[in-house]
Amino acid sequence: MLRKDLISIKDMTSREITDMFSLADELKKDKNKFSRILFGKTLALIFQKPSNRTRVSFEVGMYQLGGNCVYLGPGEINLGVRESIKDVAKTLSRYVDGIVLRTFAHENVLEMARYASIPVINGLSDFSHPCQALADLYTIREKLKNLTDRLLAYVGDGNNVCHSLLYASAKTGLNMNAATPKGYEPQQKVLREAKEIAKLKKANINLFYDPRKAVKDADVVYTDVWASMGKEDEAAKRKEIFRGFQVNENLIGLAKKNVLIMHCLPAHRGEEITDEVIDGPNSIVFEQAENRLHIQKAILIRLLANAREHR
């Protein structure tokens, strides 16, 4: 079983990845599989940040397990602002079972799970998608049978996204190079940490600034945009900077034959990955999308099945 709380892919032992894995075997086999155990459960949905994938992949999740959603979103609570955190974590602790909080500052997160007695799960951070990278090495490992002597690529921006990957394939075994301009960096405490972790694990994390040299021979490419939530200000230069980071044919060609092709979503097509590359036969976006669905239960199940009661 995880501990209380889901805030980080650094918190979780390789064992709890691969159990989370074969949890998700089972409930994708069967969407009706453990369909009453979160009978009577809550689990609250604290949204500072607009959702397609996580909103509902959580929501479905907890129908198809018995439970229920409450959807609160920024005007509901004004986190910080019209109540603080502090209070907010003390209060849905008396009334749900779970909180699912996707929010701009990861020390939100961290006060959240602080205060809260119940399960605090991130649902996205300014650091950390721990429930994306969780989806994407489960549909890799899905795709290729196993995550050892494979290499990822990961083309782009240093973000939440690349920092939870380099975790999670540090943990899991998986090789993994991220390629990124010059000044946008993964955090280099992450990339020293996820060294760390990979070499108990006989894998390498390495950096590149150099696309083409970062996919040679990769089993998997994937990429992000360019300009997260809370960045578009920054959006018309970043589109010069990372012009030459795209995903597109040329790019791919100089991976494996039948390298898979990987995007956490929203696109922003023409930018980052081309609709040739996102529509085309390698692609396993949308398959990746869906593998939310089936990792969320698990990871509801995993933290709020045996939660110890909080009223």
Ligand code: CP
Given for the second form:
Amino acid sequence: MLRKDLISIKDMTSREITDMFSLADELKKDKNKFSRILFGKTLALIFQKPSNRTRVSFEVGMYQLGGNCVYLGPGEINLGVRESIKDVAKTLSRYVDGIVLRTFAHENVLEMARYASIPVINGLSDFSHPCQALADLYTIREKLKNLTDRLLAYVGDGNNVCHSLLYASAKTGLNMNAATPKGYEPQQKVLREAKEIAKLKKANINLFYDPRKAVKDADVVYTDVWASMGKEDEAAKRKEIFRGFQVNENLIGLAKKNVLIMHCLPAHRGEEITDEVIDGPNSIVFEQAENRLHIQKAILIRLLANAREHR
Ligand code: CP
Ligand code: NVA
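Show the same protein again, this time as the form predicted in complex with ligand CP rather than the form predicted on its own.
Let's see the whole complex now, leading with the same chain.
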């Protein structure tokens, strides 16, 4: 990777994404591969929201590559309250070699990256979740062999995960349908940009308000929680609004016969997805979760190591 940070998939070239996938393949085949490449390097994990997959996969990934992590939870740095983002960025740049930031406002990630002299990785903001979408597309490619001429149907909230999937699909030539209730669409700008990028790859991106239309003939059906972290107070209202957007047996019956079922997790079983579907034979949610580790090790190598020297 030529750039310093991983903030959004929109900033990556298709080639950088494919390169990341190939490196993840090597790392997945042999977990001891490049086991000293980040020796002596430290990654700071600044998390203002809870996490299982992102935190654990980054910590284990650093460990497997010979480096280590410092976890800084919500009460520790107290970003922007105890100390400005600018001062945190400048201070941490003197101690560690990279920062993963999980935060609310996307502007926080941009500000951290602006003032840090070290790589900053977006570990989820209200706007996007690039590490997730890279792992997701890597998983789809692994299962279906190719991404072009395939259709991903995302059903639910037009949120951070949906935004990153739109950019990732567009960059890799995967067709994508998103179905959301009115008023919960992905941002217009993201949709417009993703459509423009997809056109260059001869792929289609479409928005629907009827989930049945979106999943028709889909190779993959993907969903996420209806109320993301930080939106918990809207959960009851959203449960009503999103009722028709549940990924259940009826809905997936409209997709291709061997449709793959994906969810970034954590799942609210019985809400956006039923037990039968998430535990069913077509569900690949835990392979998807596992691939967070492999793809993030690839990201860490590309951003934190002088990769060319070591390969
Ligand atoms: N999918 C995901 O990012 O999971 P966590 O919130 O547990 O990190
Ligand atoms: N959209 C969810 C994703 C969690 C990984 C959230 O932001 O809470």
